[in-house]
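The data below hold one chain only, encoded as structure tokens and taken in the form predicted on its own.
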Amino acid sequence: MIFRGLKVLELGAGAAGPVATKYLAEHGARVIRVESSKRPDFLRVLFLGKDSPHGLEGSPMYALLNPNKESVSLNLQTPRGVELVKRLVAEWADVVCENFAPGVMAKFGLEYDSLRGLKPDLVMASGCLFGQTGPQRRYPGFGGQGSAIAGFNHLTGWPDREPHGPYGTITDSLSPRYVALALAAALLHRRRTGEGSHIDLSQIEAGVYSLSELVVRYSANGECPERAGNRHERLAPHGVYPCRGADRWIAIGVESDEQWRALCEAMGCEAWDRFADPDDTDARVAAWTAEHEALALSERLQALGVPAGPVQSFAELLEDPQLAHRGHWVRLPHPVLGDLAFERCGVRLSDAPGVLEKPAPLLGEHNTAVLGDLLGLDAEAIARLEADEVAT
């Protein structure tokens, strides 16, 4: 695998750092998360009931995010801590990711600049909402957040209501994927002149990087598109429409007057002045697609060349053929959370396939493959570490 043999150190929690790793774990690099119980990523408490008999190890989230990866224990709030995080960056690591707003990595004396002085061609990541510097960088926020500063509150929603953010955390799922293709890069760049670098991302940045054309149609002439729902300025019909069933229904987007002339062909009419009247145009199409069963409508449209495809519940994505066939779920067990369906990313190097091999980490499970076998120490050093809180 591409990454066979790359050594990651993560320090971290949520999405917007593991995502990233996890590309890397996925194509063959050992990836150790350096995590306490004393501050567990908030990811592993996510969505658990208070009831929850599986305490830091219950969360299907974290579990998800964090395959193919290690787990040791250490409290960064005490010295020796600190001090078994450097030697593993001095010792072993090639690349050190993290997430934590901007200070926290200096306030343990971990920031690039202490660690490139005990290895010098490190590659370090860092990626946060606003970015290592400017007046905000210290702002706190998630993905929620990072959504709206970006614009993409803006655009979301209908024309007389309120923005509405888009599903999830966008910013925080957006971000590592420009943070793995830095890494490469970085590594790429190691590997030609010996160098190390740091990378230094914001969320934000990455956010409205995604909404480039809109940024530029604003610089060149002045437009500010608005909320429009489903509408699209150069699409008609583009909605998602009803289909027979309980919450069933179907997404359509016609693109030309050719695609536009199959669709009527198919609802048994003339073609009509598409966008003279938009809402009489979704009305008929809606009126049209609610006697018909979604998948089969979208196969039947597909083939006629219109873009078409049935709204999925989750549950159906799991049973996807499309991904089913490229692979993308891969049943691991876990040892607390049972059988679990694993996701692949979605990239598939011809030859250099990735791999899920193991569910994430329980919390501290490798202390003794890291502590022992990376760094040497024997079983009563590490006892002692466990008793002193340090090891936790």
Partner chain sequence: MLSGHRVLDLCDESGALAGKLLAELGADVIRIEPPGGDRASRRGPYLHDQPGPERSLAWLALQTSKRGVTLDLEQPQGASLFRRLAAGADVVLETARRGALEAIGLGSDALRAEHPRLVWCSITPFGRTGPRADWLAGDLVVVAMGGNLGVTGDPDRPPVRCSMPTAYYHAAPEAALGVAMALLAREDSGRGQGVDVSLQECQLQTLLSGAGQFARSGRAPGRAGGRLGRTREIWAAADGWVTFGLRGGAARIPNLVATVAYMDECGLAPDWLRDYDWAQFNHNELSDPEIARFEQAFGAFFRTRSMRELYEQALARRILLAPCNDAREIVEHPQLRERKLFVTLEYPELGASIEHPDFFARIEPRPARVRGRAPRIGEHNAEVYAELGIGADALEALAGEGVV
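The structure above corresponds to the form predicted on its own; please give the structure of the form predicted in complex with the partner chain next.
Shown below: the chain alone.
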């Protein structure tokens, strides 16, 4: 695998940082998360009630986003904890990836300029909401705010109603892949030149960069595109239409006259001017789809060359034959949560496809492997660190 032998130290929490290193872990890197029960990753407690039986080990979301990784528990509020992180950088890591708020790493003395002194060719990524500079950099934020500020909420929903996010927090799903790309490019650069890098990435800027077309349209024409339901500026019919059954839908996006004629043939009617009255076009298509089953109709339309597909529920994703063919779902037993359906990324390399082989780590599960094997501490020293609440 491509990153076999690569050593990655990860600090931070949530989705945006950990998902970035998941790409590396899936492709062979050894990723060690530095965590502490004193200030746990909020994903370890998100969605859990007070009486959840497994405490910090009981969060499926944390588990699912962190496969193939290891965990060392080090309390960064203690000087010895920080010192051990510095030793891991100096003696072990190729890459440091962190997504704390700006200034947090500096408070610990772990900012890039300090770490580079320990490891001149270090590749380090710092990915937070707004980036490391600027007047609002310390604004504490999560993906919910990132999605709103970057413009995705405004663009999602019906023109006559409040905006929605796209489900999830989109800067949390967008930005990690940008972090992983920047890291891979920096590693290629290091491989060719021996030079390290620091990557200061803003999750919001990754969102705005994705929406380059939006910015250019505003700057060039003064236009502020609005949310438009499922209506498309150039394509019709382009919508989500009801099918037989409760909450069953088909998405159809016709891109050409040829596809339109094929759809009309399937509907058993003459083609009409589909752009003249888009509401009427949608109503006529919807009246027809409502008589059909979503998947069967999608298969039939695809056979005729019409882009169409069922709106898939989470249950259907787990049974999707194409995803199964891709090996998207990887079932691994988690020691506390049992059998979990982990997910591979969207890329398959022909000679070196990624592999998921270990569930997410328990907090501090690899203290002996990391503090003992990598840093040479003996069992007694590790026990003392634990008793002193340094390794906790």
